[in-house]
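Presented as structure tokens, the chain that follows is alone, the form predicted on its own.
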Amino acid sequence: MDTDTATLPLGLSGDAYRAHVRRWLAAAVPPGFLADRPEHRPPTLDQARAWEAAMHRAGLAGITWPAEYGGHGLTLREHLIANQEIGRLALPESVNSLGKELAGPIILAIGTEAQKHRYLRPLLEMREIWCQGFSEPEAGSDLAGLRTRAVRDGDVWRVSGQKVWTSASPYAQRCLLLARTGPLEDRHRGLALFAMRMDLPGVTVRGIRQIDGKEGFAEVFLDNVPIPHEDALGAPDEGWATAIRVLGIERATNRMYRAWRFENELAHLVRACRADAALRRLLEDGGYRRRLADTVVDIAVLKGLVEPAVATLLAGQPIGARGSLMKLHWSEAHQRFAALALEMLGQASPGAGAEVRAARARFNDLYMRARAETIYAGTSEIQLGIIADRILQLPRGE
């Protein structure tokens, strides 16, 4: 199948557009893509972007945004199944997540026409990587706390601040920039969002180095930075609720394949037991056949809150803060399952064979990762905390 040229067509829908996206998939994923087989090589970055550009031509990418910016139209269901085919297979993750799954999002909610055709197809055909900076040394998940400020001057926003943990922003040709207008006692008074250019002057990004070695995020300077008024994000004060908006939502439906790519590790886990004499002895401990039954559990209650949530906006109500509980649960539950494949991957046998070589490779990095994955996107406590004031409307303690 030409990637180039083979894309879903319009009028599918349920068993026939999956049909069609696996087949899509079968042909067109790149020899070594798939991280659950021995002769898996990590992609370079100019790979994965020829990779995510041939996934938006065959329709896998902005699938329900308007075909106008470059989408293609379709529905959240669509892009439900399309994300449980590509889930299903171990494919690297996007280089372009935070363009995808927020940027974009929010230009779609607060955007002008002329920054919608500025900006969403050249993020879609991978022409333009997005970072995000919203969090701050002196904020974190407390994005009301942050202290970037941004003062208007004439044609341009000139920023001072510092952001950390700046997802993506190595190689980011824009950043999803929250900074604050107004006096910091405003808290979510007074924060505008920007679509920062990466190369303006007063932009310093210092990398920083990961556990696994990697530079994926980084610290991002801004001095006295020249931002242009058309690359501003809706009012100055509108910042807050746009962010807030978008991501509850990106909570519940963005990497809505992570509840079944985490079905895909389980299935690696137990082939790759099953292929050493040492951890096919594990799969009849009781012990490890309750912990494995517990995330087999773990998965099918991720499914079982992704599948309501995408109902729920097709319905056209709110899911608020429903996505807490999405993420809270998939990252706590990730966590305990990468501890746990690393675990009974350290009892293989001396010299065991390719299957179990790369698995072992696959879940050390999967449990490096893992660590970060109940701090990114709000931390456990922060989603707890939405859980008890929005869901549960518990009173606060004194």
The other form holds:
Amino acid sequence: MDTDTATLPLGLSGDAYRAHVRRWLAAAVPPGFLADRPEHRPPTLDQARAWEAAMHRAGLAGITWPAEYGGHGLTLREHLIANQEIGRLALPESVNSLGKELAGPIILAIGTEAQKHRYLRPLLEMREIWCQGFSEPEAGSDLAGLRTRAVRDGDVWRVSGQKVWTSASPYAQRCLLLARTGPLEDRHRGLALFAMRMDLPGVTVRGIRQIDGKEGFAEVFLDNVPIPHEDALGAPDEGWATAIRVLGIERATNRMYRAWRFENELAHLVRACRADAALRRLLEDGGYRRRLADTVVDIAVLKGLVEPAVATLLAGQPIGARGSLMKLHWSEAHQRFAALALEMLGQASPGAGAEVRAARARFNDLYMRARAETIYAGTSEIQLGIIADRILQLPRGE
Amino acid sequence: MTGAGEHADLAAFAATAAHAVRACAALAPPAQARLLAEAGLLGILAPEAAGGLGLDLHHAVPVIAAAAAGLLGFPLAETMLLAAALADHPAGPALAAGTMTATIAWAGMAARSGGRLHGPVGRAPAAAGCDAVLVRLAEGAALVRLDAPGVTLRDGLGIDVDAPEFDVVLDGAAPVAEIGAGACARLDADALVLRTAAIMGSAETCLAMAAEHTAARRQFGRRLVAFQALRHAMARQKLAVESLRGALARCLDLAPEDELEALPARQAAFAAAARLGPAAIESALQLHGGMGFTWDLPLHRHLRRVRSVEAQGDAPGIHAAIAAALLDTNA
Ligand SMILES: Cc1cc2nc3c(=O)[nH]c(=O)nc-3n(C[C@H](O)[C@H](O)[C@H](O)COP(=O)(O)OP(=O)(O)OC[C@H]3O[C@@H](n4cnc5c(N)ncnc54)[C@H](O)[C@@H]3O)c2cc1C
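And the form predicted together with its partner chain, for comparison with the form predicted on its own?
Below, the chain from earlier opens the complete complex, with every other chain and molecule after it.
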């Protein structure tokens, strides 16, 4: 199969779709991309773009989107299948997940016909990478406290303010930007969404070094940026409702492969332990066996939160705030697992071979990066509040 | 028990250490060694005859806690322990005087054949800046020079960035000094206390940062510190810090010769530190939100450090020893 040009055969769904995805991935993935191989080399940005564009052509991105916008017109069931197969392999994270999993669904929901045509295909074809400009220095958990101002000026909106922690912004072409059109006191009212081009005059990106030493997120300074009116998404005061929907997606359907990637990581840990005498002994230790079993259980619980939610969505029912349950459970379970992997692999023999060393490098990094999982897309404290308020609907104290 | 005068004395040690640690930030390891020696910190545990101060762990604990709080990259605990353990060898006084630098490969054991040492050993913090490293043998331990033939350093794949860990690969290296099994056991027992102090120092610093951050930052029209969830999280961090402080005090009150009680108290202190320290720091990091995920804030460096100290001390092995002792006494 020529993996670069392979496209999704027409009419595939369900099991036939899964077989196609599995076959395609097996043939197309450059082995170096896989983080559970000793020869692992993370892709460069250009390689990632090319790879993800190929994934799209093969039917692994834009799965549920209409064909007229570059999508594949399948259902959330196939979306789940693709994610299961993607999760099973230690593939690199998408460099355009904010485009494919946040901006895309929002544009489909509230964009005009012209906007859908303008944004969706370039994003799937990886010609436009997106970032998400929500958080600000003074508006993190309290997103409604954001201060970036958008003022209508003829054909453009003039936008000034500052965003922070904006992932992918150093290389993104577009930003899903949340800004205020009304006064700050209005809080949830008077917020608008934009599909801002990152090369507009007045946009300055300054990278921030992350916990892993890399510059993954950045500060984005906006100085009187003229955003054309055609890049305003939805009505000027619909921003908050839409933003909440964005965050609901971020928690529920975003990175649906997580349970299966988690399984891949667990399997990698066990394989690495088998490859070293000192670590093999740990696999016989009751304490570690218990924690490994807990991880299996955590993954099963996660699937039990994700799969029925997909069924609910497929049936056309809303899942409300249930994404908070998945996000809270996954982030905490994944942190527990990352700590377990760090502790176990740290006991490798000093002379351990390449396989164990590669695993240590992967899980050292995972342990540090997993710190973010209880922070981004709403911190654990915020998820707990949402579950108490919106799912449990507990009465307030007064 | 320590009296009021001694308390002042200990506080002065901690202050000296904090000052020296800050001054070390801009220096390379050899200059750090001289500065720390000048401040009297390297020879705290070494006898006066070997150029030390002839003091005990009471004085070392506040110094190590202050060094951890300041993220000192120099292998201070290792140097203190080696200057004492090698007091009868020229290396001991040289270490106390800061004219020689050394660390310890805490993991693994070297093999000896025909007087030469072989095999990889691991988890030697800050080895790249050192002249020598102590490696464990089946009986006792040996000091080898890092510039000697048959000695190579390799990235130890640890996560600490301030005192990075190295593997030491020995291929027929000649030892320059040796310590016996008894001295080695003493060194290990003292290390349990110093590690607990280091973890406590880091946890306490991170808690102070969290308290400061949540008091200064406002969200939802209130200071973060007003939210009970965060107050409780910090209360738990405080419980961790005070638990370690108490465990340390208990260790220090027991004479090291008190074989029945001293070692179990030390093991319990370090096991508590290995469990409570990382959790406290992870929680302090969480309270910083996105800020906690940045490189520039030192929280992650503390987390990296305590995770490494936990592993250097073989926390799982200590847990196993504690369980074995329990079963033994209740046989
Ligand atoms: C790796 C990473 C990537 C990110 N990428 C993006 C991105 O691409 N785009 C974007 O817009 N944002 C992004 N963020 C920002 C993220 O959404 C925010 O960090 C998050 O919403 C928390 O906001 P904050 O950092 O201001 O923390 P704060 O809101 O200041 O929170 C600090 C602490 O206070 C707690 N807290 C706050 N309010 C309450 C309350 N009411 N009750 C109890 N506890 C509370 C929090 O849980 C946290 O522990 C990213 C963050 C990270 C770490």
